[in-house]
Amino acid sequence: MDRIDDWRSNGYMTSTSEIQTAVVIGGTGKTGARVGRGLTAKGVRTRIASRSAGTVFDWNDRVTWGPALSGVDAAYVTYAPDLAVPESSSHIAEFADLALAAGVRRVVLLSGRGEPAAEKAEESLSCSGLEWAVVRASWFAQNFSEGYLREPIRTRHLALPVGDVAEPFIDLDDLSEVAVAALTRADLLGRVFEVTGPRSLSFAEAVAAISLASGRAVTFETIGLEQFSEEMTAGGVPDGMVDLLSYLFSEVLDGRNRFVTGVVEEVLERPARDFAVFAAEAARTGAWS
């Protein structure tokens, strides 16, 4: 019988969709959260999976993979660290498995633009026997208010390995909007998603938008690459996500991924939220108080 917390629902509302039970996999991150909250709105019956959650789920620990999968239609699946790294193809060929054999019907993957071991991990869930789809994303706008640039934010001063390449950042909320589309929506299975803001910015633009939006004056700096991977080193990040930093920043931040794509508008039927309005509301929820 399942704890009372590994599940979210309203209690009230029939189910709008043709899955009835979900988890998600990495459900108290930035983007499994919102999932979560968009699921138990259309009436899903939701599991809330992570290191942290009732239904305890550890990506290093296969013992805790089988008790999350159990009893559910669908699941979305956030991958930690990320999908860049080179072990992540096997795991999730591994734990697609694992969700066939325990009945699950559909797979919903977050999955990282223009990252090679990514694209690996995209294949392994295709060629797995269930309803699939995957969501792209480019850099979370919220990166810089609930993520790793949020204090430098804070300090008025961001300092990147990064100089004017552009990016379209993606808003979480139209991000897990189309991944409980995806979930919930069989005419979008079998598809890839790469959802993105409507206009691609700067790292030093952005900043210059939450500068506006919050009255802080904060500053951007473009360093290099040893000094952005001691800094962070010194500031007591893990060296594993150091180097995934390092690798994103040197690599994957090349402006292959500058261009904007119309997924969401294509998915929602509205256009994608601008990166000041973004801004403008974590300001106003005091984000960088």
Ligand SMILES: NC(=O)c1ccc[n+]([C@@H]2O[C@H](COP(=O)([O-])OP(=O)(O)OC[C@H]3O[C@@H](n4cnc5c(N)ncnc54)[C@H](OP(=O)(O)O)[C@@H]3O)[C@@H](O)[C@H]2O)c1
The other form holds:
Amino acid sequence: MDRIDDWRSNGYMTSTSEIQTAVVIGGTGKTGARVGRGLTAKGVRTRIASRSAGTVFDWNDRVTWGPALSGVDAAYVTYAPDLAVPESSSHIAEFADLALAAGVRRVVLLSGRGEPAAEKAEESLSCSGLEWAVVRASWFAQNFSEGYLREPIRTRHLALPVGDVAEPFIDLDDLSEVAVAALTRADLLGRVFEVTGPRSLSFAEAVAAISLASGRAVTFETIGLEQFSEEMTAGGVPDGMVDLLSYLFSEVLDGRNRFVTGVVEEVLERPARDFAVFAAEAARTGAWS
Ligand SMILES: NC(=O)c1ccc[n+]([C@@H]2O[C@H](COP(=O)([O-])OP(=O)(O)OC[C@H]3O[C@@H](n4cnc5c(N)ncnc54)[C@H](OP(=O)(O)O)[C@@H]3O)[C@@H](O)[C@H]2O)c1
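Compare with the form predicted on its own: the form predicted together with the ligand:
Next comes the full complex, this chain leading.
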């Protein structure tokens, strides 16, 4: 039986018993797959859930939520398509209520920096009565190697509606290790972990680092928002996703998130991985071949 440790000053009960079972919502994605592997390596029985996973979970189909949550101690939650969409906070509030009712103890939510809608969703979780933590991330380094920026890097020309704004890109291995720590360590509960890489780079500098690491010259061009939207639409990207990316590039990438935090170092007791190290590893493993 769980041993109740104490009432923390942040107002919810924490338990010293270990997390034995977990579900990863968005478990086939970039962070979800890493968190799933990290939990399994720690001996946590882990269920992978998404629209295409063995455990079917769809944010747009509430019937799928209950079965995904049944019989687990904890959940790592990535929201799709992005917490920036207006319905995210009501979805997270409903999800958290259901999780509590299903006997889930702890939820760790992946969030984004400097996004008002994401902060509302974080609040939905922190008010839920669950043990909680938020991993609030800067832009992912792996957007360049596993996400929507991979193909332009592969074809050696990246054009984005962003100038010389600096961003401390976070390596997803670091982010996921912090998420696994938050899921498995009671001392990390009730906190927002704002994770960043160790230095800020502009997109042009990031592309230069990738060119250097891969030995393939990649050019970077700043384009207007309208041209960006037109090109995305012409390339078959759905309207909703074009709007979302346009919002992220035009409003969130305005320099508000350029500062570096020491959270990775604090939680993992080692430095955060530098973008150049990420780029070398991605090149070595054939991300852009
Ligand atoms: N990219 C960034 O730089 C950045 C920065 C900060 C925060 N974030 C946040 O990161 C989250 C994305 O995490 P990620 O990069 O690890 O994931 P990802 O690689 O984008 O993959 C998306 C995951 O969500 C699942 N999914 C898609 N639509 C779904 C739906 N309707 N219902 C349930 N699952 C669905 C996908 O699997 P199926 O297709 O099988 O459903 C997949 O497992 C977003 O919430 C975003 O706000 C991103």
